[in-house]
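Let's start with one chain on its own, the form predicted on its own, as structure tokens.
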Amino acid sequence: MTSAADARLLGRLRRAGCVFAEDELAELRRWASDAAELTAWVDRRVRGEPVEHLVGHVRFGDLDLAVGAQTFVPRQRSLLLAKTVSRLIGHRRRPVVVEPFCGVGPIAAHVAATHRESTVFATDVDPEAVRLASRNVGIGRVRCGPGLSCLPAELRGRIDVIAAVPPYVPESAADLLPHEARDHEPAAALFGGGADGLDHVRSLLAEAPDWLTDGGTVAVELNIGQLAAARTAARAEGLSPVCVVDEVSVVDEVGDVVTDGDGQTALLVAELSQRTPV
């Protein structure tokens, strides 16, 4: 494409309200097979389709993950969860990590790529998400089913870290979502259920103790306004919130959650204390 042609495409994206028009055009150009496909993709982007759905990929850290039309696109803010998982398993030999509610499997893919000695599994109820996650994480590592119930039975009591980005948006907050999410991503991957959006989080916290090893950890991405309720739910299941800090995060005033720099996204990190022998 000539610079003049690029300028015309960039102008169209800007007029359509694309805040990061330069970055979006660069990503479209990166994957387009030719000028005609690039122009066609810009046409569709102007009509509101997400860039990631157009090109079939999303950059997540150092990984290019496969995504598909009508699948949830991993957010860059979830890199905080991926980095936190790396810290949690850094001292463990051959750790076992599971990502329930995985979508296309960004956390599991990150762990599989950066901790090759680990055992990694992921689960999701959406068959299309499972298909794409299998491409990103590895064949045989992704199971179709809710929560942890579809995992191999031999993992029970052996998991070191359960890391998840469950659907957690309350239905009442639907109007606050970007139109790309409302129009092009499945509602089941966005809305968490219940008045506070935490139904899936609570169900995961209830399941987790049976699957975690002694000292195992659950790390869950949430909105910062949901942390108090999530913390209460974790403690009710025998999970103790702990503090994990890295170079891109801060700890809230309670000292037991990790909060991303955007001021809205946070992690609940909760540990299973050693079981009392029966």
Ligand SMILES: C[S@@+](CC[C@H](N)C(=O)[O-])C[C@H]1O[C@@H](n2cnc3c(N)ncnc32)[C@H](O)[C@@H]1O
The other form holds:
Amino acid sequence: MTSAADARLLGRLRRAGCVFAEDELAELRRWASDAAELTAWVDRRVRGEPVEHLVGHVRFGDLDLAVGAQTFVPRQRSLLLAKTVSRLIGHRRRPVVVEPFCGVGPIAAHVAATHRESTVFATDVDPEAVRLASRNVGIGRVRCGPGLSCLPAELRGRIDVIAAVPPYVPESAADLLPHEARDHEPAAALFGGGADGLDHVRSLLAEAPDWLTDGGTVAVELNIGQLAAARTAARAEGLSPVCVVDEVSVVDEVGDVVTDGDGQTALLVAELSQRTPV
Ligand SMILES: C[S@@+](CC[C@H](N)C(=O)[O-])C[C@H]1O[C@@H](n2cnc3c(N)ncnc32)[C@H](O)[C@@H]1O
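Any chance you could show the form predicted in complex with the ligand after that form predicted on its own?
Up next: the whole complex, starting with the chain shown before.
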């Protein structure tokens, strides 16, 4: 494509309000098979479709993950959770890690790629997400079903880390979402249920103790304003919030992991206390 044609496409993206127009054009060009497809994608981008849905890929850390037009696009902020999981399993020889609510499976894919001796599973209720996560994480590693109930039974009591980005936006905050998310991602992937958006988080925290090994950990991405309620829910299930510090995170005054990036994302990290031997 000529530089004049490129400049026209760039101008269209800029006028449509794409703040990172040059990066977006470079990404569209990277995956387009020819100039006609590139132009068609710019048309659709100008109408609001996310770049990742158009090209079918998203960069997550060092990985190129497959995404689909009907699936949630993993956010860069979730690298905080991926890196925290690495930190949590760092000292274990053959860790077992599960990503429920996996979407296309960014956390599970990150662990599978960086800890080759690990056993990784992921689950989601959406069959299209499961299909794409299987490509990203590995065939046979992704189960279709709610929460943890569809995992192989032999994992019960054996999981070292359960790491999740469940839907956690309260319905009342729908207007605050970027229009790309509201218009192009499934509502079931965004809204967490309950007045505070934490219904999925609470159900995961209730299920987790049966599946975790002694001293196992559940790590959940949330909005920073939801942390206090999530911490209370974790304690009610016998899980103790713990403090994990690494190079990508900072810790607030009560020991929860929060990102120093957008100031909104936080992690609840809670551990199953040692069970009393029978
Ligand atoms: C916010 S998206 C996160 C996906 C992925 N963890 C990521 O960060 O890209 C939440 C995912 O939860 C799935 N989901 C919604 N309700 C569910 C449920 N009851 N049980 C399991 N998964 C569910 C959605 O299909 C969606 O893929």
